[in-house]
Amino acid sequence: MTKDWARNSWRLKPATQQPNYPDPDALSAAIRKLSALPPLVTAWEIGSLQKQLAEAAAGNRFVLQGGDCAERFDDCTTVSITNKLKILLQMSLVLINGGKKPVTRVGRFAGQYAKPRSEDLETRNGVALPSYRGDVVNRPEFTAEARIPDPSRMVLGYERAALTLNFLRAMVRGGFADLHHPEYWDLDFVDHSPLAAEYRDMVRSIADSLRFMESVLGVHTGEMNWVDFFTAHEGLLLPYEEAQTHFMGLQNKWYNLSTHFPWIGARTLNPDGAHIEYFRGIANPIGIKVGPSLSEDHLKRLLDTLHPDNEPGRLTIIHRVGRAKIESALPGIIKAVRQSGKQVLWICDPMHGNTHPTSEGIKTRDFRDIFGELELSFEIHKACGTHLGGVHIELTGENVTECVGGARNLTEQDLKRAYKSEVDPRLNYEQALEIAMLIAKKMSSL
């Protein structure tokens, strides 16, 4: 057990990116209610994920982590959940085919309801209101009532996460993820994708290989009827995370049982802060988002605090430095980790370092920058004697227009057609499938 730690010991540390709840009694009541509700995931599921992350860190597996930048409660629907699962399954199939190794699927959902913000207040036309911090905190409408932080929304977040997980598990275990029938995963507009023919050729090849193997062996590859699927979210809203942290006597450890894989965002990496204090005590595998401004000494302190026992699969470094800075920043990050003697899993987040506003002030990302950072990540890791073990993508199964570029060469003018995100721009279905194909080709060439 972690020394001098409790699930609420973070409250003794400076906490950033937390909402200012106006009613302390309502906050306490929400935390008590959440604490009494059943866990969303189990310790043995978490242990299974950690073993797979350790395999990825050793180069024997690849991790695909993807989903919405910020989930909306209104998107807890059959269509939305199914489409996100479909695109992640399709991407993983492409990566398995190209990388020739197993793929671990980790969805950014069933809990990705909170978002960090640059400012506590948002000002429009001279009116200042609390910033929208995700549906688990407040609502996006620019009204005084909507922007008041409401602790009861944490309970709503738990309920939406439980509904999402229940449906995901039913589909994954019920045969929806059967590799014999990847046609189940097609989205309605797949026929319009420039990559549709290439994808379907690959699917036919995999299906033929499965049938050949079954014919030779005289058995049905039943284990391919379903896949493991894990969830992840940024552990940002600490009262929410605390309430769902439980002591498991059999393992003699504390676990965050709201998700399999929580991570710490780049804005809450203060070694003496509340988020590091909370994360150091939970037994989940965890990730840290590392940007170009993080010093080597700072990173080493984080490794000592969060990864003291050098346990395989415990710590993942998700680097998010941007296409323009990766060649200057990533080698130093790798060097600092090697000097620490710690074993970690390396994942590239090519989204957050490549966000920029258009001439009209719309946030977007360029597909060329996204893949450019990924491509250089593979090459830099190889040159440094490490290897990239995964990718972290903000995406949606919807046909949105939020990122420019890709096979259809979306332009800034296209963004107004179907821009739905309340926070950060996401890759749409076609762009996500294209990035998976490009990653697979890169992996096969290494």
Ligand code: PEP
Given for the second form:
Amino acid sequence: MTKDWARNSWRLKPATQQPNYPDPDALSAAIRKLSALPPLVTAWEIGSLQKQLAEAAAGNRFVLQGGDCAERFDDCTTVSITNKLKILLQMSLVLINGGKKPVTRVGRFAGQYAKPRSEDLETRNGVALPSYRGDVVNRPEFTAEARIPDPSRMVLGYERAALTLNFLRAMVRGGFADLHHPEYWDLDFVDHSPLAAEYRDMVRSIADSLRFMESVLGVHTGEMNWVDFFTAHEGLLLPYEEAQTHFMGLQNKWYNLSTHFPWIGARTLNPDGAHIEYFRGIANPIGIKVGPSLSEDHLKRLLDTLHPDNEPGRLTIIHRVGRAKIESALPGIIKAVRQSGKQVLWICDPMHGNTHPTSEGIKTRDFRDIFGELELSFEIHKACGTHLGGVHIELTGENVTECVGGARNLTEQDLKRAYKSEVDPRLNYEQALEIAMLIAKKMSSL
Ligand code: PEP
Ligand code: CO
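Which structure goes with the form predicted together with the named molecule, now that we have seen the form predicted alone?
Below is the whole assembly, all chains and molecules, this chain first.
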């Protein structure tokens, strides 16, 4: 067990990106309520994910991590959850085909509710109110009442996370994710996609290989039949994370049982800060988001604190430096890790370094930058003797228009049509499928 650590020892360190709750009694009451609720995931599932992440770090598996920038309470619906599951399954099918490796699916869901913000206050027409920090903290409407951080929203968020996960588990176990029936996963608009034919060819070839293995080789697909699903979210709102941190006697370890795979965002990586303090003591596999300005020394300190035992699968570096900086920044990040002697899993998040405002001030991302950063990441890792073991993508199963480019070549004009995100722009269904196809092609050419 970690020395001098408790699930609340982060409270002795400076904590950034936390809301200012006006009522401390209401905060304590919400934490008590949350702590008493049963966990969402188990230590066994977490252990099984860690094994898979270790395989990915060794180059024998690929990780697809994806979902909304922020889940919304109102999006906890059958359609929205089904569509997210479908697109992640479809993308993984495409990646299995291209990479010829098993794929682990990790959703940014069932708890991805808290958002870091650049300013504590948002000012409109001379009025300053607390920034919207995600549905688990407050509401996005620009009114004083909506923006007050309300601790009871943590309990509401946890309940929605439980509903989401319950439905996902039922769908996955109930056969929706059976690899023999990929036709269940078709989304309505695959029919109108310029990539429909290519996708259907891939599905056919996967079905053929399954049949071949079963009938000719006599291999029973058993485990392969069902696709595992894991959950992940940014461990940002520390009272929420603390409340669901439990000691598991059998393992003799502390786990965050609200998710399998929490990560630390790029803005909360202060080595002396509260987030690092919290994360160093939990036994889950964890991710850190590394941007272009993080120094090599800073990264080495993080590896010492968060990854002291070099346990396989424990630490994932999710680099998110942007298309423009990937060539100058990634080799240094890889070098620092190599000098530390630590093994990590490398995942590329090609979204967060590629956000820019349009001339009208709408936040967008260009599909070319997103794929450009991914493609270069594969190449740079290969040249450095490491390998990219996964991708982290903000996406939705809906037909939104938030990122420009892609096979349909969405333009800035299209953004007005169906821009729904309150936070970062996501790839829509077609763009997500297209990026999976491009990644698959890249993987098969390496
Ligand atoms: C995010 O993943 O939504 C996010 C805020 O990312 P980052 O911490 O990398 O900026
Ligand atoms: Co985001």
